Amino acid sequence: MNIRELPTREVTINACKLCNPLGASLVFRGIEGAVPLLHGSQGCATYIRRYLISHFKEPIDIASSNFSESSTIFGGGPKLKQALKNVIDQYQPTFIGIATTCLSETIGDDLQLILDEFNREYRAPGKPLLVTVSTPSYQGSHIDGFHDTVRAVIEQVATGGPKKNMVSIFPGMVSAADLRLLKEVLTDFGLDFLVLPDYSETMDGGMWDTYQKIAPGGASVDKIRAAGRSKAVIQLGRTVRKQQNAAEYLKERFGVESYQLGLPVGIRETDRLMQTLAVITGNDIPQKYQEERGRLIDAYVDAHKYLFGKKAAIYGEPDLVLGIAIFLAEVGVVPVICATGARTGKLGDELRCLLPELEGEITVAEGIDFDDIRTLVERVQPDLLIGNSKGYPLSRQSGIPLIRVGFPIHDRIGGQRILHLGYRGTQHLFDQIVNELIRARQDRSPIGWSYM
């Protein structure tokens, strides 16, 4: 495995990551009755709203403490307390998730002190649950903010007690369609469950007759409180660091049996999830998933000749990159570039462990931007790019087809409904990849052809 050490430079050219509190805001949107509140300037909330709305095509409110020049000098405590009062009065939430930004972190605002003062001053009935998380953008990426927030919610809300026949699962930053699939799988195994976060409805719901200030759906606070009583907990994501891992916290604090698996993309990783659920429940894998697996294997055989020996460049969130790389290796595609704007320190080690047969054929790069990715692509000339919409300029410039996955997808409809996980999601990605390679070959043919 070629682990690329990036040269030190003072600029980022077209970042391959987004800001830390964006991940926090998405997690809070996956909790029932919750409103995200950013402690910082209005511009931070506007930027994040723009990105989330463009991808999910749903309305989203993100409150802000609305820093001014005087707040930066004298502290943002009064602004935060006023913002909390405004949100409570206007939205009547049951939960407010408060994430910091670069500005409030830089001046050193003490959130706990401010909230203690707020709790003494504001004594109205029905006060919502307040949860805080530190998410300055100069420290980490959107995926760090995402995992840090899931852990913060569990640390501040979950309680212990007698074990329940319930499984908690932390799926990572996947699509709304992926979350619906995971809930379907857990239901089919006969489980009561917590999926945190669960924005499958809050960020991809149906039409409303009247405007809803807080979208219905999301993980219930009662289920989050009960997480410490789960019979087992599953963290999806091999690169999640221990200090960010909510499953590890439940294991250490409450003795919950913990499993850390990869994102279930491809047959091997989906098999691991299914087998783990079978062990936890003592139930057989439902027949419909065995049938989905069989159809997927048949598709692998049908289209293997179109894929074998092709090369792909993958970029995006580290665990999605890892999951897709493992899947591609299953079908004979070499993931020659595995790149992420995040810095986990684990992506290369996981690839080396899981794909030892490709030692020396994969370039792994963390903390990378799209200027670096362009350089790598020019060097190895892959047949396919796989990642979010931010890679479209590179695809257009190079003429290499782009398969859109992950977040954000701004230039197509349905980014929130792309299914990546399970045998079903793998089938969708497999067909899309094969057909895109066939299309590219067909378009380059001097005569064209319409039958295979």
The other form holds:
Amino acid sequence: MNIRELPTREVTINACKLCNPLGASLVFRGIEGAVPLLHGSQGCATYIRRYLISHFKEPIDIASSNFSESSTIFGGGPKLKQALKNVIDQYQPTFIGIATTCLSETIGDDLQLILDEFNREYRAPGKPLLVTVSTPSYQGSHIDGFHDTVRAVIEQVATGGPKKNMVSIFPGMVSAADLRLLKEVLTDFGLDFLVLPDYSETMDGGMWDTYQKIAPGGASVDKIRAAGRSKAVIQLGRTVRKQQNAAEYLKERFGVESYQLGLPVGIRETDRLMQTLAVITGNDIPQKYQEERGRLIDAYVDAHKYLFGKKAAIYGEPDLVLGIAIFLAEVGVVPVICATGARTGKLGDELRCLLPELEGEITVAEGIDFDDIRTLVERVQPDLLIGNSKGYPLSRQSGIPLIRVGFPIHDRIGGQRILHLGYRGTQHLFDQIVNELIRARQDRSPIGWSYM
Amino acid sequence: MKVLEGRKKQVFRKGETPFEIDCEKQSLAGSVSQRACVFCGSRVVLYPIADAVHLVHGPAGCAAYTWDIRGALSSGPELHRLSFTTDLREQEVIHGGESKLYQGLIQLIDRYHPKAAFVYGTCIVGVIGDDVEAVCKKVSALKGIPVIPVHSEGFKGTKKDGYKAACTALMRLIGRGRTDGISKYSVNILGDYNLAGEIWIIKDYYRRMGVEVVAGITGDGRVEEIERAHGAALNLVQCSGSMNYLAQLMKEKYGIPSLQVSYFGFEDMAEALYGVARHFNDAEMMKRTQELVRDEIQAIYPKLLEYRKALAGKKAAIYVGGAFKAFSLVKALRLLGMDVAVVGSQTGSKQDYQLLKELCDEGTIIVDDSNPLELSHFIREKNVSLFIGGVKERPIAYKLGIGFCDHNHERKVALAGFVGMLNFAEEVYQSVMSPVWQFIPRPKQSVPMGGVQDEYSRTANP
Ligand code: SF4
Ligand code: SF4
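The form predicted in complex with the partner chain is what I need now, so please give it after the form predicted alone.
Everything in the complex follows now, all chains and molecules, and the chain you saw is the first one.
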């Protein structure tokens, strides 16, 4: 495994990451009746909304405490309290998720203090649950904001008690389609469950006949409360650090049996999830999934010659990169570049441990931007790029086809419906990848066969 | 629906209440404003300058959200489509980011050889106290190009203040170049950002009239052209929000008069050309202009009438950045036979709203700095079939099953010029007349008896 030295540039060129409050907002949008509120200037909230909307194509309201110049001098407390009142007034939420921004962190606003004051002053009935999370972007990136927020919600809402026949699962930053798939799997295992966050409906719902102040759907607060009584909890994502891992918290605080698994992409990682669920429930893996798995292996066999020895560059959220790398390796494609704008410090170790056979063939880069990815790509000339739509300029320039996965997908419809997880998601990715390679070969061929 | 108490004065209904609208206020804390920040205002104005480096000094987010998001085209270099940021980390937040900024600027200038560099201050820079001005001065002296700080800390006002900061920055470029050889019939185009190549359309009209365009500010912008802008005889100002201030500064400093124009819709487009011909008071030019306008309109009018036939009588809502654009849209929609039931802007002034009020029909709702809840309520109340807005408004319209036309900075279709009016009509037509709306669940009372359901049963059982 070659761990790439970080660039010596002082400037980030075309960042391969977003900022922490974006991750926080997404998590809050996956909770029933919740409104995200960013404590800082107006711009951050508006930009983040715009960015999320361009991917999900859904209305996304994110409130802001709207700092003025005097807030930066005397503190943003009064603005935050006013914002809370106004959000409650207009939206009647059952939950407000408050995330900080670079600005409120830098001036050192103490959220707890402000909220204590608010709680003393605001006496009207129907006060929503208030949850806070610290998300300074100079300390991480959107994926940190995401995990930190899941953990903050669990820490501040979950309670203990006698165990229930329920499983909690923290899927990480996956698509709306992925969330639906996970819920289907849990249902098929006959389980009561919490998936947190669950923006499968709130960020990918049907039409409305009247405008909904808060999109319907999301993980219910009751379920989140009950998380401490789960009989088991699963954190998906191998690069999630211990301090960010909400499953780990439930284990330490309430003694819930806890697992940390990879994103279920590919046969091996999906098998691990299925087996874990079988162990937890004592049930067999439902027939349906055995069949899906069978079909997937059948497809692997049908197409194996088109894939063997091909090279792919993967970039994006660290756990998606890892999941796809593991999947590609099992069909004979070498994930020659595994890159992320995040800094987990774990991506290289995980790859080394899970794909020892590829030692020396993978370049791992954390904290990287698209300018560096381009340098790497020029050097190794992969056959495929796999990642979000922000790699399109690179794909266009280099002529290397791009398979769109993850977030954001700003240049196509349906980014929220891309299925990556489970045997079914893998099947979908697999077909796309094989066909893209076949297409490239067909286009290059002077004969232009119309059969494989 | 409740309009937030503090916002009541930012909504006006023509014919129902005496005219009084509060605008140019900071957005209320906790309302989900469609506005962005000071930085956003500066960034959109300066962004199209394609041979300059635009470095966002701050944490990575502010820059990441503005990477290649606008359709501002360049006929040459494309430096503006790259996103540069100092990506401040905790260390710099504590100890200051000046040395990172200095090093970063040097590295970028050495690598890209830009004609100028703009450094945008974001919120955090405003509180950690970096002396951006001093760093810029030092780099400028070392590298021999203008390095210009843009004071765009997000919290220091509204998007409009960002426009001002951008204008101030532009004034530091203007006046540096030589002005010999510039025609006495010459203009600068202010406030067109060459979205989808619009400034090329406009420049072509002026060329055909015999008018020299000295600088596009900032559409398809080049540093050297902007540096000569003070040699032009007239400033044409589109989009009252962003560039009035620059026109004012240029008038004070260089005595250049200015003309307010809009390039949207037949009426305003033609007036933008006639106004220039009148200003130069040249009979030949006026004749050429009349011919041009006639030719252009003749070429597309018949097609436009077809669209009008389908669209006449349908209702529309408008919510855009600048109020001036709203005026043109009201007129353009009228040309298509449509009624404007709701109209608003993010940054209009009292005067703008007064004008809007005069332009609109009785019952029209006029709003300043609105939010999704209000907007959705108004479009439902008025039962419009078209919403014109930006990317943040689109999902509101779509969720409620209403046609939409993007009139903001991400559009890929040219809407300016005569041909732009046709493109606009086509886009409106394609959205409003699409068959998909038949599947939208409508609230009970507004579905006429014998609606969609019946249609189906008829086809199923002939
Ligand atoms: S930090 Fe300030 S400058 Fe950056 S997006 Fe937020 S409000 Fe705008
Ligand atoms: S200031 Fe921080 S939180 Fe706000 S947009 Fe910039 S990076 Fe994100």
